[in-house]
Partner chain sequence: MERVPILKIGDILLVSIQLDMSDQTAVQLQEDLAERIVATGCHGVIIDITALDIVDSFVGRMLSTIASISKVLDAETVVVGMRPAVAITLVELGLSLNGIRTALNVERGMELIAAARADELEYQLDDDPDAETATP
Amino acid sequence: MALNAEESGRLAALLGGHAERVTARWTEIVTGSLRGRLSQAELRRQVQDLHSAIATTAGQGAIDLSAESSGELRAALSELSRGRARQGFSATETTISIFALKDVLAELVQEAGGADALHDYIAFSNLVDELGLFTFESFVRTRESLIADQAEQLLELSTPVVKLWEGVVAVPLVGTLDSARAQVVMERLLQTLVDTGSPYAIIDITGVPAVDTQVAQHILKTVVAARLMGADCIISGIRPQIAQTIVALGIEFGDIATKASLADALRHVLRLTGVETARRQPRRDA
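Output the coordinates of this single chain in the form predicted alone.
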C-alpha cells in the first residue's frame, strides 16, 4: 500500500487546494525535459489528467495501485505511456514526467509546514516512485508491442508474392531465410496460389547471400507445400557459388527444376504452358 487513508487525505487536500498551481508548476518542470517536442497544450492536458486521477484516487481513501479503486489512476498512467511510446519519446523522458511531481509536492509540503511535513513528503515521494515504476513498465510493454508489430510488417513486406503472368507467380527472396521468414513465405505463397489459381510458382533466390542446409530445407518444404496445392515450383537464381555450396553439402533438389536466372525460369514456365517466346534480335544498322 503506497499511502494509508490519513496520508491520502492530506495528499488529496494538498492537490485539490492548489490544483491550478500544481498543474502549472508540473507542466513547467516537464517542459524542460521534453525540449519542446510536445506542445504546451498537449502537455498541460496530460498533466491535468494525471493530477485529476491522483487527486480522485487519494480522495477515496488509502492508495493501493494494484487495488480496484486505483483503476482510473492506472488508466491515466497507461494512456500516458502508450501515447509517449507511439510519439517516439524514451522511457526516461516519460518517467521523468511523473517524477517531476516530487518537486511540486516538495514546495507545497515545505510551505504548509507542520509536524508531519517530513513524514508526508517521504510518503508522497514513495507514491510518486511507485507511479513512475508503473509508467516505466507500461511504456516498455507498449514499445515491445510496437516493435513486434513493425517486425511482422517488415517480414511480410520482405517476402512479396507477385503475379508475373497468367498462371505464374513468383517469390523473390532477398536476405537470410530463417524459420520465421520461411513460414511467412510458405503461407503467402500458398494463399496466392489459391487466390490466383496459378499452377506454377517461381522461387527466386538471387538475393539470398548464402544457401546452407537449413535454407535448403526451408525451400524444399515450401516446394512440397506448393505441390500439395497442385502447383509446380521452379527455383531460380542458382549462382555458381551457391551451386558449389549445394553440391559440397550434398543437398539434392530431386526433380525440382532449377534455373540460373529469373528470366530463364519464366521462359521455362512459359514453354510448359505452351506460350512461344523469342529472343530479341540485335538491331542492325542499315
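Just so we're on the same page, rigid core means the largest C-alpha set that superposes within 1.5 Å between forms. Note that this is a predicted model, so its numbers are computed, not measured. Positions refer to the first chain, counted from 1. Compared with the form predicted together with the partner chain:
- Once both forms are fitted on their core, the CA shift for residue 86 between these two forms remains under 2 Å.
- With the core held fixed, residue 166 shows a CA shift of 2 Å or greater between these two forms.
- Relative to the superposed core, residue 182 undergoes a Cα shift of 2 Å or more between these two forms.
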Second form
Amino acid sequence: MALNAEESGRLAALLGGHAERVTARWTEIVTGSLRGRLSQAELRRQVQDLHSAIATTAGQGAIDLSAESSGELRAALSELSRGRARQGFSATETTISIFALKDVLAELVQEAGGADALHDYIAFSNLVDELGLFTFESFVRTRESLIADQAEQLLELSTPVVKLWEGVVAVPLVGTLDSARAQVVMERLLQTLVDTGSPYAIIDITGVPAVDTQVAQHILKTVVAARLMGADCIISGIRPQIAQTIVALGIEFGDIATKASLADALRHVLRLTGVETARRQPRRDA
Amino acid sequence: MTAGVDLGQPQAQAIRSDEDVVRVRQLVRSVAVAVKLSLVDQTKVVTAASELARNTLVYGGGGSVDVTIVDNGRRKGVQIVFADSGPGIPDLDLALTDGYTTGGGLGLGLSGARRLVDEFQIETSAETGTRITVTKWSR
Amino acid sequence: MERVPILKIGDILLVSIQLDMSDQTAVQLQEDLAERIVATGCHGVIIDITALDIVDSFVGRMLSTIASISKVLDAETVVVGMRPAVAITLVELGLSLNGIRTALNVERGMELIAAARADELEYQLDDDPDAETATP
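Given the form predicted alone above, produce the structure of the same protein in the form predicted together with the partner chain.
What follows is the whole complex; the chain from before opens it.
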C-alpha cells in the first residue's frame, strides 16, 4: 500500500486546496523537460487529468495502486504513457512528467510546515515513485506492442510476389532473411503458384546481403516443395560472397537452376516455355 | 466425431483398425484448429499423428491415443500421447534413422514425425510397450 | 469401406480423392486403378489431391506405386493439386515422391500428359526414316 488513509487524506487536501497552483507549477516543470515538443494546452490538459485522478483517488481513502479503487488513476497513467510512446517521446521524458509532481509537493509541504512535514513528504514521494514506475512499465508495454506490430507489417510488406509473365511469378527478396521471414515467403510463394496456376517461380536474392545455412535450407525446401506441387523454381541474383558462403557451407543446390540476374532467369523460363526472345546482339557470322 | 466436443478435456481414441487412424487424424485436426495453429503447423501435426497412429497399429498391435491442449503460459499447444503394449522398439537409434523399416514401409514414420513436431519423447521397453509423446506449439 | 471413384475422360482416367482415406481404401484404389487402365486402354492417369489436407508416408507410397504400376501398363501418371501446406510438410517429412510427375491443376496435368504422348509419337515417327537409312 502506497499511502494509508490519514496520509492520503492530507494529500487530497493539499492537492485540492491548491489545485490551480499545483497544475500550473507541474506544467511549468514538465514543459522544460519536453523542450516544446508538446503544446502547452495539451500538456496542461494532461496534467489536469492526472491531478484530478490522484486527488480523487486520495479523497477516497488509502491509496493502493493495484487495488480496484485506483482504476481511474491507473487508466490516467496508462493513457499518458501510451500517448507519449506513440508520439515518440523517450521513457525518461515520459516518467519525468510524473516525477515532476515531487518538486511541486516538496514546495507545498515545506510551506505548510508542521511536525509531520518530513514524514508526509517521504510518504508522498514514495507514492510518486510508484506512479512513475507504473508509467514506465506501461510505456515499455506500449512500445513493445508497437514493435511487434511493425515487425508484422514489415513481414507483410517485404514479401511481394509479382507476376512477371503468363505463368511466371517472381519474389524479389530484399534485406536480411531470418527463419520466420523465410517461412512466410515460402508459404506465400507456394500459395501464389496455386492461385495463379503458374508453373514457374523465380526467387531473386539480389537484395539479400547474406545467406546462412538456415536460410539456404529454407530456399532449398521451397524449391523442393514447389516441385512436389508441379512448379519449377529458378534462383537468380546470387552475389559472389553468397556463392562463396554456399560452397563453404557445403550446401548442395543440386540440379536447381541458378541464373546471374532476374533478366537471365526470365529469359531461361521463356525459352523453356517456347516463347521466342530476340538476341541482344546478332551473331557475327549470321 | 460428435459436434459438441469439449476440447478442454483430454480426448481419447482407441487405435484398433484403419478407420481409427482416420479418426485420430480428425481428432488431432480439430484440436489443432482450436489452439489456432497455423495451417502449415496443423498439417504438420496431423501428418505426424497419422504416422505415429499407424505405427501404433502396425508395430504395437493397436493401442490408444490421448490428445490434450497444453499451455506453457506464453503459448498454447497440442500434446498427443500414443501408447501401446506391443513388443517395444529394440534399437531406438536405428528406428529413428531415416529409411530404416521392419514393416515394409518407407521408414519415415518415426524419424519424419519427429521432424514435424516441436517436442518428441519416446519410452519403450519389451515389458510395457511403447509410449510416444509429441507436442506442437502455436507461434 | 468407401471407394474412390475413377472417371474416364477421353484417353485419361481421372481420380479425384475427396475423402480422408483409410489405408485400406488407398490400397483398394491402387487395385481398382490398375484394372481400369487395362480395361479402358487409357494412356494417362490424373490423380487430383486438391481436397487432401494431408499426405502421409502411406499415401505418398501409394502414389509412387500407382505411378510405377501405370508406367508398366503404358500409362503416364500425374498427381495434381497438392496444397502448399501439404508440400511443405512432405519436404519436412523427407518424402520426395521420386518418379511421380506433378502439376498445379487438372488442366496443366492434361497438358503434361498430352505433351508426353506427343513426344512419344514423334519419337516413334522419327524412328522409321532412321531405320530405313541405317539399312540401305
